[in-house]
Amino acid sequence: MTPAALREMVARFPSLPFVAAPTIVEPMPALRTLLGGGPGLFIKRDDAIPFGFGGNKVRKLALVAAQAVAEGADTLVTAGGIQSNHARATASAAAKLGLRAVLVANGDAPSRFTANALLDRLLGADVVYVATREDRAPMILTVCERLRAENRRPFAIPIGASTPLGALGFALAVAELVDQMPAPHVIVHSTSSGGTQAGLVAGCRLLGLHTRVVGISADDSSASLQRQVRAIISGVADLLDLDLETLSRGTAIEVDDRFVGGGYGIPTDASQEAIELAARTEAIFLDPTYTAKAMAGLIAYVRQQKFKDHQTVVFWHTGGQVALFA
């Protein structure tokens, strides 16, 4: 399948112009030199998407929020941590569309609002606090029931907008990438709720690329994330009316969970080094929860010579740098 054919296939789903132009791809020669050579290193700058402070969630919400509008929703309801990038992107989408946003956040209400929590407040989102991550999904249901009782029309968005429809945003992103450069040998990115990786893998499979997609886990085990990604890809096949076998061949679902460290959002020595090296060599800013651990994985792979010198490796920057100001 060609990129044009993939775009045509997805065009039947409504989409919002949150990503108005392709995000740039840049080489990272200084980082490559510091690491002693190795593969050609490039970065795909989804952190530079202008809308809503950017990040990978914007690509997903372009489709998911469009579905909410098509269904007549007046409120977007989702969940995340207090400093959730996805929650901030959802609140941005709601503000742009003239909708209300209700965000379910695990943790105590902050005494001082900073970073994403500050942006959520500026965007006019209502925030409901729950004690644990496990409490978030049930509270989304409770909030939606309450809103319907108030004659409102809520639209629930799963954490990360990691649905088959959201993943289509990243299948399209693969088509965008191969319009900008020859298909890379490897894409390295941060993976957590699975939607971004599902879209990247599905895009590579649909386009018949031989590109590896290596997801560096920010939290869950490799086995758990592989199951999530596989389930979302199955849903993508249903959306596109494709036989699942057609979308099961090609790029493997690779998840590396060795860089999680002490847990979600807890920095490691390697992730802190990654933040500093990216900034000091390429003036690229990473976030401590997701992209720093993904970059730590890429750096380790290069140092351990897991990539060949002739290969090209794209680091897909999924945003989140607002968290540096938490």
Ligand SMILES: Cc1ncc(COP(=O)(O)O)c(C=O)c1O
The other form holds:
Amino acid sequence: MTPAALREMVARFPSLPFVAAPTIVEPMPALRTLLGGGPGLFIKRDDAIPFGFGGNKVRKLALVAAQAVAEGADTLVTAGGIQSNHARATASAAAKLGLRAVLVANGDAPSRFTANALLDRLLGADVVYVATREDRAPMILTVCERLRAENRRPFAIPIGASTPLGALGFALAVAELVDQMPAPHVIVHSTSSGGTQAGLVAGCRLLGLHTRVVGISADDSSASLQRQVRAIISGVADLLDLDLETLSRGTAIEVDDRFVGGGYGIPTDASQEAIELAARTEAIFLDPTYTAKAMAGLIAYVRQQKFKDHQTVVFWHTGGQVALFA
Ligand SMILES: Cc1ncc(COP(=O)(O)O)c(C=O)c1O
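Let me have the form predicted together with this ligand next, following on from the form predicted on its own.
Up next: the whole complex, starting with the chain shown before.
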């Protein structure tokens, strides 16, 4: 199908104009030279989405928050870490739409509010703290019940807005990319709750591209993320009333978990090098938890000559740079 046909198919879902699309795609010639040549390197600048400090969550929330509005919600409820980019993007959407936001955050209330936690405060979000990551999803339900008992109309958004509807935002983003440049041979990006990757893979499959999509994990194992991405893609097929077969062919679900290091948010030598190289060669700022590890993956692949010189590789910058100020 063509990009126009994909847009038309998704147009039946309401969407909010948060993204200011298209985001810029630019080459990274100095990084390429520093790495000793290799494939053409490009970057898709979703970090530069103006809304709410940008990032990949804005593409998903354009659709998910629109559904909340359509259902008459008055409060968006979601969860993440204290420094969650997704929580900040959700609080931004709520503020812009005149809704309340309740964010469930795992960890202790910070003694100093910095970076995303500071922005959540400025945006007027209420934060409920829970002890562990496992406590987050049940607490979303509890908060929603509490709000309903007060005659409020909560709308729960799962972690990362990685629902089939949210993923559609990234299927559309593939259509946006191929209007800007010939389909790249490879897209490399950070993956965690799987919605970004599900949308990118679904977009490539729907458009019949030969593009590889490589998700570099920020935390979970390749096997569990692949399962998660597959499940979201199957939900996308349901949403679009497509036969799952149609959405199962083409671009593979590739997840590389070798760059996680000691765990979620724990820097590695390679992620720290990636932050410095991207800043010093291209004035691109990466966040320590997600995009630095994804860029570390891209750098390692180029150094190991996993790509051919004639190929084009797009690094999809998914944002999160606010976390540099935590
Ligand atoms: C900056 C950044 N990049 C990448 C990701 C991963 O995206 P997804 O959760 O859609 O896999 C996240 C999600 O938390 C993020 O905040």
